[in-house]
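Here we start with a single chain on its own, the form predicted on its own, put down as structure tokens.
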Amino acid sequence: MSDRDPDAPLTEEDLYEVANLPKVELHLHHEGAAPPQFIRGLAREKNVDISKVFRKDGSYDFQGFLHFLSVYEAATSVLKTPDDYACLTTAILEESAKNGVVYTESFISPDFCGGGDVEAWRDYLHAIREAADAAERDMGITLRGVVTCVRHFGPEQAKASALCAAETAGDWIVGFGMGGDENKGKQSDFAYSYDMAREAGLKLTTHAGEWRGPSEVREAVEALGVIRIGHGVRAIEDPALCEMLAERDVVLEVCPGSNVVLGVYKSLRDHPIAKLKDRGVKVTVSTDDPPFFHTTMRDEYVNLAKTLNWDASVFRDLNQTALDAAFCDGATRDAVAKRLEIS
């Protein structure tokens, strides 16, 4: 507990402490974390013209969520081989480690890594794991994988992703989730895939309550049995749902910077993360697709600190929540706890 007056303005020393805390991130899309310079370089190597997805300053260029998805998939299109994904993994973890992340869970889709074929997926996964192991040794950052299906690719395609997840479940592939366009279909359409992943021992999450309202979050919990929700911020519109999330210990993977850039909320001051927390809902902080949204984990922490007057003690609590909600095994959790200096 901090003895600081919560109403006192933060000092530069307070902000420095917040910025430099070790961090746990639970919501990171593997391809969405690709630095634009990495993707541009790969496109040049492969003689692929994706210049339209970049602004003049070299950053990703999109307007709104659906355009973001199309730019995301265009950028992903140059990632063709397991070696490409190994290099991508190294680039992602270098950037995360620079921002103090000591543990991250990344959403990785077999749709982009082998087209949903189990044996091809194994090849991609092997390359990603080798790069992750090297990063853990050299940078002190631990990565675990959460296999994701893509909602707008449909329920049948999701079954192929779930099979890939089930066939490689273990100490590294630790969860199953769903991303993509939340306005396509229903959460319950994907119950078969989630049942397959659950039977394989994987822990479950899904994107919900970013674009659709609180009923989407409720359906995700009740139809799919998830224990985490990607985003979930629209739950704030239903007090009874907030109560249910708190009672069931469902954890929200909140990405404030992403929500503001994409227009879910007008500004960080309008964002409901503090209200959700005050209602007893367990919240964590992540970046989602950081280079797309011009953010880092350090930026997320500092911006929230400035906006909400949260000091380092609040972020230590959020990190504890994130570590408790991580899908990894106990030995990994204990090792990460030491890095966070959590007793």
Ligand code: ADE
Second form
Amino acid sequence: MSDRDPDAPLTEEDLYEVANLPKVELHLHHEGAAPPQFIRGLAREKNVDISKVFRKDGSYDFQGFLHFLSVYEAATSVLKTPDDYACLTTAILEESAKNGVVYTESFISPDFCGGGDVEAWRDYLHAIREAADAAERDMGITLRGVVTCVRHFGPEQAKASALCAAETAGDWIVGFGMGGDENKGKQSDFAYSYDMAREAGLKLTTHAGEWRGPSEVREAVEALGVIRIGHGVRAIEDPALCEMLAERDVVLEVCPGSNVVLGVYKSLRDHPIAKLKDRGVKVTVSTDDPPFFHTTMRDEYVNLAKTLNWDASVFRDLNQTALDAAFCDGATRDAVAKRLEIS
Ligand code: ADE
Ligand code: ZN
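Form predicted on its own done, so how does the form predicted in complex with the named molecule look?
The complete assembly is shown below, putting the previous chain first.
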């Protein structure tokens, strides 16, 4: 326990401590974590022209959420083989490990890995796991997968993803989720897929309350039975919903930098993460799609520390919340807990 006065401004040493904490990340999109230079290299190798997705300085070029989704999908179009995903996995985990992440769950979509075909998906998954195992050995970072359907591809296509998830559920594929355009359809349209994933023993999350308001978050909990919510930040607009989330121990995968870059909130000062926490809602911190949003886990921590005057003890608690809410098995959780204790 720290005995510093929580109202005293953070010192350089405090910020250094925050920046260098070991970190647990629960909300990271596999393709969204692809460094732009990696995607540009693959495009060149495969002779695919996706030059319009890059700015002159080499970063991803988009304005607003829907444009972000289309640039994301264009960038993803050059990832064509299991080996591409293996190389991508290594690149992602190198970057995460550099930023102190010791455990991460990433969203992986069968739509992009074999088009929803179970046998093709198995090949992609095998390649991803081999790369993840090597990264665990070499860099001390553990990855687990959350199979993710894409909301704007519709409920029928989601069933193919859910089948891939159910067929490969186990100690590595540990969850099922949904990303994509929250303004398309309803959470409950995907209940069949979520039921299939639940019956296969997978833990459940979905993006909700990023673009739509509190009713979307309520529907996610009630119609899909999720125990975590991707973003969920607009729950702050409904105190009764906050109470319900707190009572049911639903954990929010909050991605502050993403919310600011995509325009959900004007600045980190306007972001509700502290208010949600004050209301007793369990919050965690993640990056979402780090190179798209020019962020890293280290940056997220330091920016929150500076804006909210949160010291290392606050981030240690957030990490513990994240580890408790991780979808992995107990043995993995215990091993990661040891890595957090070392700090
Ligand atoms: N896919 C990748 N990033 C996303 C986000 N922030 N919201 C919804 N779907 C996504
Ligand atoms: Zn996301």
